[in-house]
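This document starts with one chain, in the form predicted on its own, laid out as structure tokens.
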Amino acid sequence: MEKYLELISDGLYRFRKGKLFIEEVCVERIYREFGTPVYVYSASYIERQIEKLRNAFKPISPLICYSMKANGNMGVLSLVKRAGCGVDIVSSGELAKALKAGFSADRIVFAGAGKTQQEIIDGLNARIFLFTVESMEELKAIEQIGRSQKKIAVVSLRINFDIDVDTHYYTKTSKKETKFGMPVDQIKSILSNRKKFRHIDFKGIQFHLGSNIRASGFYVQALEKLKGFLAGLNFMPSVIDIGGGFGIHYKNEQIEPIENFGKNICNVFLKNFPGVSMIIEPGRFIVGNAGILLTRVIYNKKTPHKNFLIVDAGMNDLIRPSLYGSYHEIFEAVRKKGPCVNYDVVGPICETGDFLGKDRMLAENLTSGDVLAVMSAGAYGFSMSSNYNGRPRAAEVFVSGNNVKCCRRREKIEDLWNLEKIL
């Protein structure tokens, strides 16, 4: 347990006298004050991860555009912005939130395969850095809107190299059967005829391989493919966006250190694309292990076939285990003495697929009111949460040193219908 905590957090999570601490704060203080379920984030962790990225990619000094989809809490955004990062967005909602958080428009990149006309207009009006274009249809829409508004849209073309990476099928984004990016031949045709698009500035090329990638070789492979692709064209981008997806530890799996990612990627980049700028779009790497989800035991249910810890957080709060079969370490927030038994840790949602972890060894004498910590929940936790089964969404709390601040209040029951009308 301690080895795992050190692996993921550089000592920012640890047990003291049997109680879990985040930075200098005992989580017992947090759940007593804010209740459960509650997401808790370490500010220092986020700052350290950004610094690690800067050091790893120092030879190139890329523009770091934080992937907002991972965790769009305004507290997270303000930290990332103060660290000098830009932001990667995928909707007008994220655009508005990024601007509200203080991000400069010229450090915003707009991705996503399904941008509506209004979203393109919003991006143009905000004067964002660039659109990441994912289809010919989108490119034509941007050209038409640019013409009608008498504006030039800066774009980066997303290329799909059909590279298979070692990650969950749902988070592979550079296979030919996915909806993302454009085939090589189509981008070649676009670039060969780019003068036809008079309201588009073709500034960059982008690829995004997937999420939670554990080895840098996939990026090296993509960059080598890109070199070969550009060799036959009269075009050299001024910026290359390699996406994000750098992996994190959810348990003791083998993952290349970010220093290796930076070294290997920078070496091939500098060799093949001298003078070209780089963009990276990390999300999970920055916030994934910055956050935990605290949840309270409702019942310790033992049957002849299975032991269950039924807790007050479910798939509505953290859907990753149900959706991806994802693994999250689960600890007792305050260690109990005595023997351990095998449990499935399940939520209150009326779905058999509602679980946070299966086959976990936890204290046999856990009882109603005891609290568990679900680790590695900072990315795609709250951002994917819902009100399914009529459950208000959890509170979000920030820890910095020995200070605790609520950065999103717990939803109230009446929030469930405030936008609705009785007919």
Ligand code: LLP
Contents of the next structure:
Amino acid sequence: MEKYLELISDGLYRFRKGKLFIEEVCVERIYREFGTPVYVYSASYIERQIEKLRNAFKPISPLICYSMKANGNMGVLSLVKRAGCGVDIVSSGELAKALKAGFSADRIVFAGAGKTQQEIIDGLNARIFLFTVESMEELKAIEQIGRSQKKIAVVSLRINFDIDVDTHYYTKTSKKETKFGMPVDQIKSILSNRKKFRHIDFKGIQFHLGSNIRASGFYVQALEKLKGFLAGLNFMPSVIDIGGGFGIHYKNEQIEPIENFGKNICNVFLKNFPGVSMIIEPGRFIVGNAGILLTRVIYNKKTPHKNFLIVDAGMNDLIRPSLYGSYHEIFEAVRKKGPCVNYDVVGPICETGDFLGKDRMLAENLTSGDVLAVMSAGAYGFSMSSNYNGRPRAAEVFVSGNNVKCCRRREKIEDLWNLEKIL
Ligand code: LLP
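I have the form predicted on its own already, so could you send the form predicted together with the named molecule?
And the full complex, kicking off with our chain again.
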């Protein structure tokens, strides 16, 4: 536990006299005031991660387009915006939210394999920086909409290099059998026919290899492939967007530090693409370890086969363990004295796959009302949550120094049916 905390926290999470603190705030204060389940984010942590990225990639100073699908809370967005980042979006909903949070359109990149006509129109109207184009069909749709609106769309072509990264199958996005990007030959043919697309400005090339990648070698490999690919064409992009995916610690796993990612990527980039600008699209790296989920024990249930801590957060609040088998560290928010036993930490949802952690050693005497902290929950936590089993979504709060502010109120029971109608 100490090792993990040391790896993730830079001192921003620590136990003081057995109580978990985030920055200067004891989590006890948070769950007393806001109840559970509640997501808690550290403002300083987010700022620090952005700073780390800046330093790591200093030789190039890329535009950092925060991937807001990781955590689209307005509080997070406005903080990331104030820190000077742009944003990576995948829908008109995210576009509207990003604009509302104050991001300027010329720092917005729009990815996604299934942009609708309306989404293309919305992006054009907002004058976003780049559409990341993922298919020939999309390119044609953009050209056609550009023609009818008398507008030029600025695009980067997403290339699928068939690179197999070290992550869960569901979060690999650059294998040839995935729906993302276009194969090399198709990009080649588009570029050689680019004059035919009169309403498209071919500014960039993009790739996004996958998520939670632990080694920089994959990016280096992609950039080398890109170099080889471009060598045969009379085309040099003015922007290369290397996507997101930089991994974070969920436990004590081996991950190259971000300084290595920065150094290795910048080296190959500067060597092969002098004068070209770079975009990065990190999501998890910025917010993943900036957030935790606090949840209360409802029952400490013992059976002859297994001990269960049944808690008030379930797969509707944090789906990662159920969906990807992801590991999230779980601590007692206030450490209990006495022996530990082996538990499965499970939610109240009616599915066997509803668990937050399996085989965890936690205090034997944990009891109703005690609170657990599910760590590394800032990315793809709340943003993937749902109302499944009639459960209002959790509250979200921000900690900054000694201050605590709610940045999304807990959903009310009425919110469960407010958009519906009795027939
Ligand atoms: N850019 C694009 C085009 C993406 O599709 C993604 C993530 C990112 C950037 C940001 O990737 P990151 O830096 O956060 O790894 N729900 C999964 C992760 C899905 C990632 C989807 N795309 C999880 O909880 O692990």
